[in-house]
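In structure tokens, the next block holds one chain alone, the form predicted alone.
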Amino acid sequence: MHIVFASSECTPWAKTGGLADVVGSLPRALVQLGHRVSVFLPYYRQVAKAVPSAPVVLPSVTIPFPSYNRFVRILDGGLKEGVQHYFVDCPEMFDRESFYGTPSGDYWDNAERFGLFSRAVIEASKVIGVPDVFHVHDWQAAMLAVLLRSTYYFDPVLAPVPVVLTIHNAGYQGWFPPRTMETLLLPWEMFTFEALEQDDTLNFLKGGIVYADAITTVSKKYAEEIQTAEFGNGLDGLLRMRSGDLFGILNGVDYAEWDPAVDPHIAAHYTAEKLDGKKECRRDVLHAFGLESVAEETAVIGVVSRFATQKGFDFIVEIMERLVQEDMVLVILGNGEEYYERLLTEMAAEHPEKVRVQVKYDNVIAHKIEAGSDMFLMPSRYEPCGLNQIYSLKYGTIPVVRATGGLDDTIDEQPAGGGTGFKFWGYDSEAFLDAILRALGTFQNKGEWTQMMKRGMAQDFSWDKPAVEYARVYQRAIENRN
């Protein structure tokens, strides 16, 4: 069959968490399947900047506004690995800083940055090669839905086209003013709590659910605890209406990328086999953080990750005191709220023999944490699937995680020992701190920590298996709307 995705981030070009590497990997799996992929991107500035001169594909597609219209350039991103990708082009809409907005705010006009994207995608793939299904990500692309369930209800070369709706992140809706309804042509009628409304605010997520044929979202775990209050952010009860269209389905991580056989950005390679290399490797994240003659016996604990609440680092900060009386040092990596990046640096400045922070994104020192570090903290307050503890499992690094979302689905503690990591449940800086505890206590049985690296590194997270999941989600909502 013929997918189109349509994205608003896509590795390599366009990233700014998990969205992106599923957008990446997941259509090359596919096609692998022996299905034809397109993928359709926003080119960005910084988009621009990797692929300056993308051939034109169509000059001009006309977008429709209420006393205006705006044109954009569909350019060919190239075939890669089998994938075909394509660009947006409009640069008054994505020719910024950002994707999204700056450091103040997001960007007033955002509706109409993602509405022009959904139409975009639409009119290029009436001319380019209509697909058997569309597969759009978050409410960057949610309005495809909706678009082709209103504006485009009565065009036959559509209407048998169903679309494939994944919620990566249900905290992220796009909420707009009910105005937008006129800025993207869309009919009053839709303005209701049934369709677009919440809150006398247009939703685009909440559209996107309505009107998709099938939503998936990135762990089972997640596809149940979005059906709650605590997690659904607004939209859980009619997340339980559609439970019957509502697939878990667990991202995969590209092993090409992320192997300590392979890696380049690593001092050493080992496997599980030949675990040598790795203690290279803590040498390495040790001397990358300034940290000199740490004991053998002295866990090196990793962080990687945006600095939020939502992260977990309220839990981080909270434990801190406590935690560096025990026998480990913590190296953290990632930048985000402002509030943390002070607190974590002013921590790392008291306890400098403990505690080491860099406050920024580098994918080199990522892939250096992931291999050189005993254990990796991901105490998030809810994590729709997350990607490290799984990058951990593979470099042997073993993962204390909260019970919760994909870090439930993906990590296996056993109360009598064994298992592939160490979980906490409920949302308590006691029992994450009790958790990390049992883990350096683990760590000190030397037989033990390795028979649950091992464990951990024979794990299989590769996109195989979510590829041929997404293909039944594909086939029957064509079934279904046909």
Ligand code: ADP
Contents of the next structure:
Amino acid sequence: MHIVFASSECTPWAKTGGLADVVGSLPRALVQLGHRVSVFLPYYRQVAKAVPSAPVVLPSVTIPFPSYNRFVRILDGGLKEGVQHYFVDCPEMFDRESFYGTPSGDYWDNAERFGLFSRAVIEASKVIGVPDVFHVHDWQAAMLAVLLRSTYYFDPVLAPVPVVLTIHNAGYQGWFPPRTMETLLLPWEMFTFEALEQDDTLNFLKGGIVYADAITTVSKKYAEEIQTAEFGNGLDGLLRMRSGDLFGILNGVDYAEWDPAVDPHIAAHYTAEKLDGKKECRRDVLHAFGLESVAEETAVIGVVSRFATQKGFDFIVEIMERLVQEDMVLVILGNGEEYYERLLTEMAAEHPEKVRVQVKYDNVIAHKIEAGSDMFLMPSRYEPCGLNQIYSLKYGTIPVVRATGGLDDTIDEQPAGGGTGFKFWGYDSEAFLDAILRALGTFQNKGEWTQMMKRGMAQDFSWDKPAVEYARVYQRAIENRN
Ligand code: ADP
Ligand code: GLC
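Form predicted alone done, so how does the form predicted in complex with the named molecule look?
In what comes next, the whole complex appears, and the chain from above leads the way.
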């Protein structure tokens, strides 16, 4: 099968979160199953810096707008471990400081940017090779499904090609003003509640859900959750209607990148059989946060995250005064919403012996925290899958998580010990504190703690199984379409 991926993020070139990790690694697993995969990514400034002289595949693809055309180039991003990459080059859209916007808000023309991206992937595929299935990710590529089943409806080569949409996060849907219909040359008849309209906006993700042949999301639990009002963000009714075509497939992770036995970013390598190296990693991460004098028996608690309401930082803020009374230090890496950047920086300034924050995006520090911490916090309000808790398991760093979405599916707490981490339910900072205190209590018992680490390290969340599940969904979509 030939599968074309369209995504706004892909490691190693463009990443703000887990979407990039998934699009950077799932295709490789599909190739190993014998499929052919091409991945399309916008040629952002950051990508151009990394791959400045990508060969031109198509010198000019016309993307029409109401009173003008834009012309994009398709560049060859190269074949990496069997996966072909293409970049969509349109400097006026993508040669910018960041991918989606600045701290003061999203770029005003994101509908045009990602509408153009989707259309460019369709046009390029018609020339380079029509796939058996399109696999599009999140709202940024969802317009591809809408275009195929509207503007491109009568195209004989595209008619039999199904689209699979993966929802990585239903909290971001791409809402735009109604006039965007005209910008993207979409027929007004589609601006209805049954199709693209929601609360008088054009909703990209909704369009994707309506027109995709199959929809997947990134854990079984989240697939159930988004069909409820609490997690569906206004799309739960539609998702219930489409529940026969909705599949929860838990993300895999890339153990070539996230494994303490081979990780090039950490101070020492270690395995479940030979854990000594983790001590060196602990020293290293404490050094990176200027906490060299922390005692041996003090627990190191790590956080790596986008600073967003989704991630439950208000819970961390609420319990801080109580947490700093415990024998622990908290090291936080993250960036995002200014509100949390300021709040967490202030808290660190109040407790410099106990809490340190680095406000930035830094892949190396992220690896160091995974390796050097004893515990890892993810109190997310919702979490479609979550990758950091899965990385933590591999690094013998015990996750303390809120039991939601993929966090609930991947972490197991047993009342009498025997699990792989600690969980709490409800929107309740007391319950969160309680889970941390349970973890700190178990941490005192080195034997029990080490057993828990080893159980986590033995878990296998590689892509082998999920890739087979995706292939099944593609096959089903192809059969249904024909
Ligand atoms: P989400 O996609 O919602 O942000 P995930 O847990 O799926 O959450 O994935 C987050 C990914 O982004 C992980 O690979 C994590 O290490 C990385 N990450 C998040 N914030 C940072 C940061 N500030 N610096 C480096 N890596 C980060
Ligand atoms: C999203 C989700 C996260 C998930 C990631 C990759 O950003 O917030 O939970 O792991 O996508 O699917």
